[in-house]
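Listed next as structure tokens is one chain, alone, in the form predicted alone.
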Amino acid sequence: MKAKTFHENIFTLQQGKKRFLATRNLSPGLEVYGERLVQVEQTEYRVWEPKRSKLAAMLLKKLPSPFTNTSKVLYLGSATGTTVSHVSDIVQQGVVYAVEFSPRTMRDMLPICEERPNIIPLLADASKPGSYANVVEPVDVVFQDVAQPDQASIALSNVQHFLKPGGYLLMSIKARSVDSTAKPDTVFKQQLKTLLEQDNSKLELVKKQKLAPLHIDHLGVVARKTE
């Protein structure tokens, strides 16, 4: 098994013909989700399954990457720590602020969280950035996964109140969660006007991809916020 640098603290690990995304593991000999474990010389390394994970199927997509070794994070839909386990492996000397709106998700996330100091979990309602403002502090990167209706709305919001200027939005729209009756595209370009093009809006797309296979109907999005 090799291990190659696909980005800041992400890997891709060579098994023969076999390629597999991973990311270095901050707590050793611990697993999150039944990930593989594996061993490169004097490092371990957790596979991360893009099928799992939307931001790993972003990174396969080829859509950028903003995340450095000390990037605060806000992440929006944490659910029960699957992705948010490798940001934190990523942002190893940073911090990643994890919101989930479902107090039994949280307990499931909790142990993660007990093992990975670098996450701050927040039970709150991503629609409502108000309610965590007290204790998020501005960010570098704002990544949001969650199956709401208004979700590029949910993004904006929580990008006025926290996102520092040059920082960046990373999300995956998610085209049945916002309306099941529409074509795909149509809810895309709508979710996309609603992000960027409003006054106050202040992002710049920086690239879109669909995500299938991967994740049938789903774009994942880029965006700079410019000031």
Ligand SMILES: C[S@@+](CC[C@H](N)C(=O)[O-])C[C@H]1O[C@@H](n2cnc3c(N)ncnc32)[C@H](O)[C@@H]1O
Second form
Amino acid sequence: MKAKTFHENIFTLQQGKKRFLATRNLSPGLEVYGERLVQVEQTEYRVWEPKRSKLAAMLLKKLPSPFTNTSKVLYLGSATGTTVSHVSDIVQQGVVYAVEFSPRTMRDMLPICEERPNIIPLLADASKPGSYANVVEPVDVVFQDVAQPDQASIALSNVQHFLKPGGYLLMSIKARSVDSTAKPDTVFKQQLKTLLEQDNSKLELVKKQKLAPLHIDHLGVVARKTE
Ligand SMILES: C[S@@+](CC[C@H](N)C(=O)[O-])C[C@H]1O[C@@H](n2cnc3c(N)ncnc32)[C@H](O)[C@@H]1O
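Okay, that was the form predicted alone. Show me the form predicted together with this ligand next.
All chains and molecules follow, beginning with the one already shown.
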């Protein structure tokens, strides 16, 4: 098995003709959700399955990754922490503020936070950023995967509260969660308009890319805050 740097703490592992995306394990010896651990030379990696993670799919689809080893990240829609744990691997010296509004789901993520001190769990509604403004500091990256009808507005209000100028928003827009009757392309256009064309948006589009076939009717978006 060979490990090749993909970006910062993100790697591709090559075994014969098979390639896997993986992150460097922040908690060696511990898996988080049943993912494969792979040792290459002195380093342990956690295999990151793009079918289970919109963020992994976005990176594989060549959307740019703004993460560094020290990034501060606001993660909206953390669910049980599957992808959050990989972000925790990627920003080893940084911090991940992980927002989830379902108490049951959040409860499943808490054991992960005990092993990973760079994750700060926040039981909160991402559409009310003021409710966690006393905890979250200005961040380098906002990642959003809440699958809600008002996804773009939720992303925008968090960007306005927390994203540093020059920072990046990454989001996955799920067309069917916004409007299950409209054509996905119509939904994507309308959500991008909300995100980018409001007077106070201050976001410029860097790249967008559909995530099919890994995630059907999802659009991955990367935007940069201009000021
Ligand atoms: C598609 S799942 C996220 C999957 C996760 N990002 C991953 O890759 O492991 C969406 C999550 O967002 C949460 N969610 C939806 N609306 C939310 C809101 N307004 N505030 C906080 N969490 C929300 C849901 O409870 C659900 O757990």
